[in-house]
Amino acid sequence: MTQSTPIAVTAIAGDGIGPEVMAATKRILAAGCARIAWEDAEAGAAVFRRGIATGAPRETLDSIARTGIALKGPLETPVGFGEKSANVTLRKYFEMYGNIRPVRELPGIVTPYSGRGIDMVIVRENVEDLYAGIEHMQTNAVAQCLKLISEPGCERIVRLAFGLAVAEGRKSLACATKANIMKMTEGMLKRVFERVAPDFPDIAASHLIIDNCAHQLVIAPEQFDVIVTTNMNGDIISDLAAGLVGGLGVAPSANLGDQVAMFEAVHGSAPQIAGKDLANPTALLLSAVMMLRHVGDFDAAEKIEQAVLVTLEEGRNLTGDIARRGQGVGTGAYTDQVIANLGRQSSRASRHYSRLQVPHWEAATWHHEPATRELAGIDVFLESADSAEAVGAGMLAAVTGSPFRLAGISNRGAQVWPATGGRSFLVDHFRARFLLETPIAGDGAAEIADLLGRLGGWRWMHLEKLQRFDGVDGFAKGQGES
C-alpha cells in the first residue's frame, strides 16, 4: 500500500550524534517516497539544561500527543542535573507499555554468528517491574526497590506479542520469565500467558526460565521467533540479542501503546564523534521502516528496507564501525548510497508483514474484587543493630496476650530466628512475621493498630499486610515456614 496522505510524525533529534542520523534518515524517507509531515522537537541533554528535569518540555509531550507518532534519536541523561531518564518520561507519559526489539542477521556484517538465519523479535514490558523505580532506604544501609506486576499489565503485554507473531506471520512464542524463584510476580506473567495462549491456536506456545532463555540466545539463537519478557529481562536480553548480529548500532526498536508509537535508536548519543559526519544512521533508518509499517505504508517500508540491504550486501559505502577496516565513509556518503540503491532487491527477501492490532485497553482504573478477603498476619520490617536472638527475644515479648504468634525472623531473606544452624550475615534491617492464629475478615486495622502500639520501643520503617484472596495465601512462605 502506497501511502498518499502525509502522515504527521514528531522527530526529536536528540544528542550528540542524534542530529546527524535524524537529518540522514529524514533525506532516506524522503527519497523513498515517504509521505511525512515533521513536527520537530526537543528532549534530552540540552532541556535537562533549561531546568526542566523531565527532559521533555511541554511543547514536545503537546506534539506527540497531537501526532500519535514519533521517532527519536538517541538521549543523553545527563549526570549531576536533570532527574529522570528522558527516554523513560516519554514512556511512561504515554503509557508505551510494549517495547519491540526486531533482531535479524544482517548481510556484510560478520559476527560469530553469521549464518546462523537469526531473525527473531523481543517483545519487553515497558513500564511496570522494577523499572517503576519506586526506591526507599530502608536504613543509612539498605535499600529496597519495589518490583510491581499487574495482572492486566501482562495480559497487554502478552496479547500484544501474540498479535506481532500473527502480524509477522511468525510460528512461535516463548514466554521467558523467573517463575521459579519469584512466583507471584515473574509468575503472573507466565500464569497469564498460559491462559492467553489458547486464543492463539496457530502459534506454538512455550515458557522458559530467564538465564536458560540466556543461555539459548547464546547456543542457538536461530531457535527463537517472538519471546515475550517481564521489564528488567527484557532489557538485559534485548541487548544481548542485538550483540548476535553486529550491536547496538543496527538495531531498531518501537515502543508501542494505545495511543502513541514512539520509534527510536537504542545506541548511544556517542558525542566524542558528533558533528564529525562519523555516525552511523543505520538503527534510526531500520526504526522509521518500523514506522512506516506501523502506520500501513508497506511499499516505501520496503524498498528503504531493501535499500539498505543491497547497501550492506555489497559492502561499499559504509560506515566506519560496519566497513571493512580503513574503508569506512561519512554518514553522507554512506546516506547518498543507500539513497542510490532505492529499488533494488537484495538477495535477502523482506518478510511479509500486516498491519500489527494493538489492543485497545479502556481508560478506567482495573479493579479485580475478590469475593473472601482475609488478614493472615503482618511482616514488620525492623531497623536493629541487636543480635538476631535479642530481636527474636524483643517480638516475643511484644506479642505476648495479643492475638499473633511470632512465626519467624528473617534478614535479607534468610531465616536467623528460630536459629537454623546456618551462618548469616547481618545487616541492621530484620523481617518479623507475625500470623494469627485464625484468618479474620477484613483489614484487621484495629489488631494492626495494636500490634504496632505494641513495638512502640522498637524502629520499625515498613509493613505488609498478609492477605488472603478466595482463600489463596497472597503472600510467599518464610524459609522453614510450614
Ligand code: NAP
Contents of the next structure:
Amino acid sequence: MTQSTPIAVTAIAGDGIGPEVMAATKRILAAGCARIAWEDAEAGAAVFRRGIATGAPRETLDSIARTGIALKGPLETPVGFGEKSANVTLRKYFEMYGNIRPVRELPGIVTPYSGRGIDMVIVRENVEDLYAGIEHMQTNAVAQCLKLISEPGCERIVRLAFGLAVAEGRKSLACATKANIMKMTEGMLKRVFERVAPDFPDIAASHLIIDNCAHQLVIAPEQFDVIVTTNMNGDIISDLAAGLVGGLGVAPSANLGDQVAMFEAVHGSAPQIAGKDLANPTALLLSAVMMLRHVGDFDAAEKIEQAVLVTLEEGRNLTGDIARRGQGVGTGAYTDQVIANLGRQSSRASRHYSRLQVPHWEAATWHHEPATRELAGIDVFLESADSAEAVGAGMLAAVTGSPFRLAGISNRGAQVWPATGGRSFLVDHFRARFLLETPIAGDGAAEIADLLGRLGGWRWMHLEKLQRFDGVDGFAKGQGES
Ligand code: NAP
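Any chance you could show the form predicted in complex with the ligand after that form predicted on its own?
Full complex below, order starting with the chain above.
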C-alpha cells in the first residue's frame, strides 16, 4: 500500500554527522516516493548552548506531539551545558516505552557471522528499570540505584513484543531476564510474559536467563527471532547483537509509545567525521524504512529497503566505513547510488510486514489495590563503622520490649548477624531486618515510629516496609533467612 496523503513527520537533524545523514535520508525517501510532509525541529548541542537544560525546546516537543512521528539524527550531550541527555528527555517525555532494534545480516557487510542468516528483533523496555535514574548515596562510600519494574510496564512491553512478532510474521519470542536472582523485579517480566503468552498461540514463547542469552547470541545467534527484555539487559544485548552483523554504524532503531514513535540510528554524532561528506546514512535510512512501515507505507519501505540491499550487495559506491578494499565514496555519492537502485530487487526475499498496533493502557487502570495489605516488618538500613556483632547487639537492645524481633543483619545482602562463619568484607552499610511476630493490618505507622524512636543514636538512612499483599510476602528473604 502506498500512502496517498503525506504523513507529517518531525525531522530532527541533530548534531555532528546528523545533518548530513538526515539530508541523504530525506533525498532517498523523496526519490522512493515516500509521501512525507517534514516539520524540521531542533534538539541537542545547539539547544543546550542556548541554556535549555533538556536539550529539546518547547517547539520541538509541540511538533512531535502534533505529528506523533519523529525521525531523529544523533544528539550530543555536551559536558558542561546540560545535565540530561536530550535523547532520554524525548523518550521519557513521550513515554516511548519500547525500543525496537532489528538485527539482520546485511549483504556485503562481512563479519565472522556472515552467512548464518541472523535476522532477529530485540525489544527492550525503554523507560523503567535502573534507568529511572533514582540514585542515592547511602553513606559516604555506598551508592544505591533503585531498580523499578512495574507490572503494567511489563505487560505493555510483552504485548508489544508479541504484536511485533505477529506483524512481522515471526515464529518465536524469547523473554530474557535475570529472574533467577532478582525474582521480584526481573521475575515480574517473566511472570507477565508467561501470563500473556497464551494470548498469542501462533508464537512459540520461551524464557531464558539473560547471561545464557548473551552466550547464545554469540554461539548461535541465528536461533533467535524476537527477544524481549528489561531495559539494562536490552541495552547491553542489543549492542552485542548489532556487533554480530556489522556494528552500530548500520543499526536502525525505533522508540515506540502509544502516542508517539521516534526512529533513529543507533550510532552517535561521530564528530570526527562531521561535515566531511564521510558519514554513512544507512542506519538512519533503515530507521526511516521502519518508520514508513510503522505509518503503513509498505510499498515505499520495501522499495527503499531493496535499493539499500542491492547497493550493499553490489558493493559499488559505498561509504568508507563499509567499502570493500577501502575504496569509499562520500555520503552524497552513496546516496546517489541508492537512488539509482530504486526499483531494483535484491537477492534477498522480502519479509511480509503488517501494521503494528502499539498497546495502549489508560493511566487510571494501572493501580491494583490488593484485598488485604499487612505489615510484616521493616528493614532499617544503617550507617555504622562498627563490627557486625556490635551492630547486632545494638539492634537487639533497641527492640527489646517492642512488638518487633530482630531477624538478622546483612551487609550488601550477605548475612553477618547471627554470624554464619562466612568471611564477608564489611562496608559501613548494614540492613537490620525487624519482623513482627504477627503481621498487622494497615500501614503500621505507629509501630514504625516507635521502632525508629528506639534506634536512638544509630544513624539510619533508609527504611523499607516489609508488606504482605493478599497474604503473599512482598519482599525477598535475606540470605540465610528461613
Ligand atoms: P559515535 O558517534 O557512534 O561514533 C563512533 C565512531 O563510529 C565514529 O568516530 C566513526 O568512526 C563511526 N561512525 C559512527 N556512525 C557512523 C556513520 N554513520 N558513518 C560512518 N562512521 C560512523 O559514538 P561516540 O563517539 O561514542 O559518540 C559521539 C557523540 O554522539 C556523543 O556526544 C554521544 O553522546 C552521542 N551519541 C548520541 C546517540 C543518539 O543520539 N542516539 C547515540 C550514541 C552516541 P571513525 O571515527 O572510525 O570514522
